[in-house]
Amino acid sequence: MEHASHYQAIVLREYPTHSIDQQTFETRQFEAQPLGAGEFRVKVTHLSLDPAMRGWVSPDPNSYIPPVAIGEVMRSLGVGEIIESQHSEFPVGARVAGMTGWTEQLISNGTGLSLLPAGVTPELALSALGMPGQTAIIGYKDVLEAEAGKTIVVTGAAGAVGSVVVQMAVADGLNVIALAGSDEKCQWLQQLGAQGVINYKSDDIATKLDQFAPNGIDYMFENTGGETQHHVIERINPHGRVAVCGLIADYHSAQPALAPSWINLIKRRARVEGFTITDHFQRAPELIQGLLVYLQQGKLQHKVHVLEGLESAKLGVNMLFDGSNDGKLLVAI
């Protein structure tokens, strides 16, 4: 298959100081390298933008992850075609996903990439079995440890990992109380069987965390940050847990907002844990094994918001933290 002699990429120009602008990337046009032994070539068909992309572009060496250096093609999560290939084990045609970063095309030896099972379509590939599914299957099962019966707080509910995260606690039979930012959004998580669902902007959170948890709150997982962390510490059951995902609120703040107080974590030897899914790349099999559980029982759908053009992804990136993306928030190149 002929392959371009150039292509597209968007690098880093130069660490945001709020938001994301029409200064922080650029586009640039690259020569299309001949393959080497054991290598083959992907033309990039989707790319996936997430949350913890504004951290990537943090110049912080003590995070976890290191920065995404200026001059650097983005990273980022993608799906793609092989066009060319001189490695048995990944054949011209097949379907690749892993990282393959803000570019049209690029060279592979494998490492970062597995093939697409037939049957998993790109947008699948970069929801529900991708790195938001495999974050929510992390935080409920081995941090939260979640279990029937119990009641489970979710902030960013309607978000890519938060849908999934409610969509597993509503199969697995938990009182499962959702939070999200529109009526819209709040419609959708009814639909998907969530008991409680508040709109943070116009409910009372308060009002409606007692109304919906009587007898208190056992888990939450945390996307979003916010006035809802000291509602839910202040309800969180003896042994309770949090799994603290993102904290969508606090990335474009200058200062994060006050955490709650820990008097209640003593009290009630409740606990909070910090997770990241680069921890766990290396058990992406198990963990899509573990969520296709749910898919072929038919009770996890997702939902896709696609822009259109390598191009939108520069500031399109920027729908997460306004709330404006109806669902996982890909490119389709």
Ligand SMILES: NC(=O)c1ccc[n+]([C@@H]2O[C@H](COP(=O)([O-])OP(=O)(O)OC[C@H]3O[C@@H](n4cnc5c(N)ncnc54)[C@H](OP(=O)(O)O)[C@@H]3O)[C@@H](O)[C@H]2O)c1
The other form holds:
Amino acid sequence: MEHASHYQAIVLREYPTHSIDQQTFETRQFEAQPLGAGEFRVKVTHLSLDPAMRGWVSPDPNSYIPPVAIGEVMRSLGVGEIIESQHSEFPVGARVAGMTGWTEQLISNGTGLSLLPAGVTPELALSALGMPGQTAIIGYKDVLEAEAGKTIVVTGAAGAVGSVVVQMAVADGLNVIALAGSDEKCQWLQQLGAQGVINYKSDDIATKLDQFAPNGIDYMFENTGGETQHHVIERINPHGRVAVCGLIADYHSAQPALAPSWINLIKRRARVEGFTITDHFQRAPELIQGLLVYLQQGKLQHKVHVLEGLESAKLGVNMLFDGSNDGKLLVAI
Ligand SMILES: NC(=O)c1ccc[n+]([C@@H]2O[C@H](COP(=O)([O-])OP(=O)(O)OC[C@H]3O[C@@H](n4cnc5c(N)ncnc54)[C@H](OP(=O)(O)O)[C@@H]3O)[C@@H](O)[C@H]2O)c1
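Previous: the form predicted alone; requested now: the form predicted in complex with the ligand:
Now the complete complex, all chains and molecules, led by this one.
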């Protein structure tokens, strides 16, 4: 495939003070450079939009990853096709996944990119088998050490990470209580096998938790923050565990919400633990194997919400914060 002499990419123009807006990013044209020895050119076909992006465009030097610099191409996971190559392990026509950035094309020597196995679509590589699925399995297996017969509460349950946790827990025989922000999302969670579903926007969360978890709660996979945390910690069983994966309700807040009192952590000898996928990138092959066990048994579905065109990435991220994404949010270029 011929490569264009110029390509477009989206760079960070300014750090937003609240939501990402029209001023946050700008599109720039770049001249395509010739390949050096051991390099290949990727035409990007799919980009991943993730809640973490809001943090990456905050000038906080003390987070788990440095902020994107002003003028830098926006950091992003993505998938693309190799269109020119001087690298024997990355031939023309192969698909790669990894850190592409918001760009139509890039030159790589392979660092941070991996070949997509046959049969793995870009949508699957960026959702259930990709970063969201790998995050889900770390939190579920390593942090919660979840066991059959126990009760788990999953917030953000209809999302990219949450829906994988729900399905693993259903498959493993746990009592699964799943929270989401619309009746349509709750219906999907019921179809996936969650025993209890709660629309956190319209249901009384405490009443529903009492109904679905009469014997208390053993695990919480926390994706959102908000009042559910308080109700769960009030009902946590002895030696219960909370995996803190995300607090999307707080990503725009200058003053994050107050967490529950620690008193029940003492009384119930419970554990609350945060984690990030970035600490585990090198474990990708093992984590994917763990997810494939569920996938190959037909127990792991994925849903994607695809926006069209590079430009749609700029404000598309906001959909993650009002819940208008229905599945893993992607951009097809
Ligand atoms: N620790 C890690 O390494 C890691 C890695 C990946 C993701 N995460 C975190 O995991 C969480 C889920 O990420 P994802 O990629 O799977 O996104 P997602 O769940 O596919 O999309 C975000 C969802 O969050 C919900 N939401 C937005 N604002 C909310 C609020 N104020 N209260 C409750 N729910 C709200 C919305 O669903 P509703 O319609 O249900 O409200 C929205 O669809 C995020 O917090 C993300 O930062 C962490």
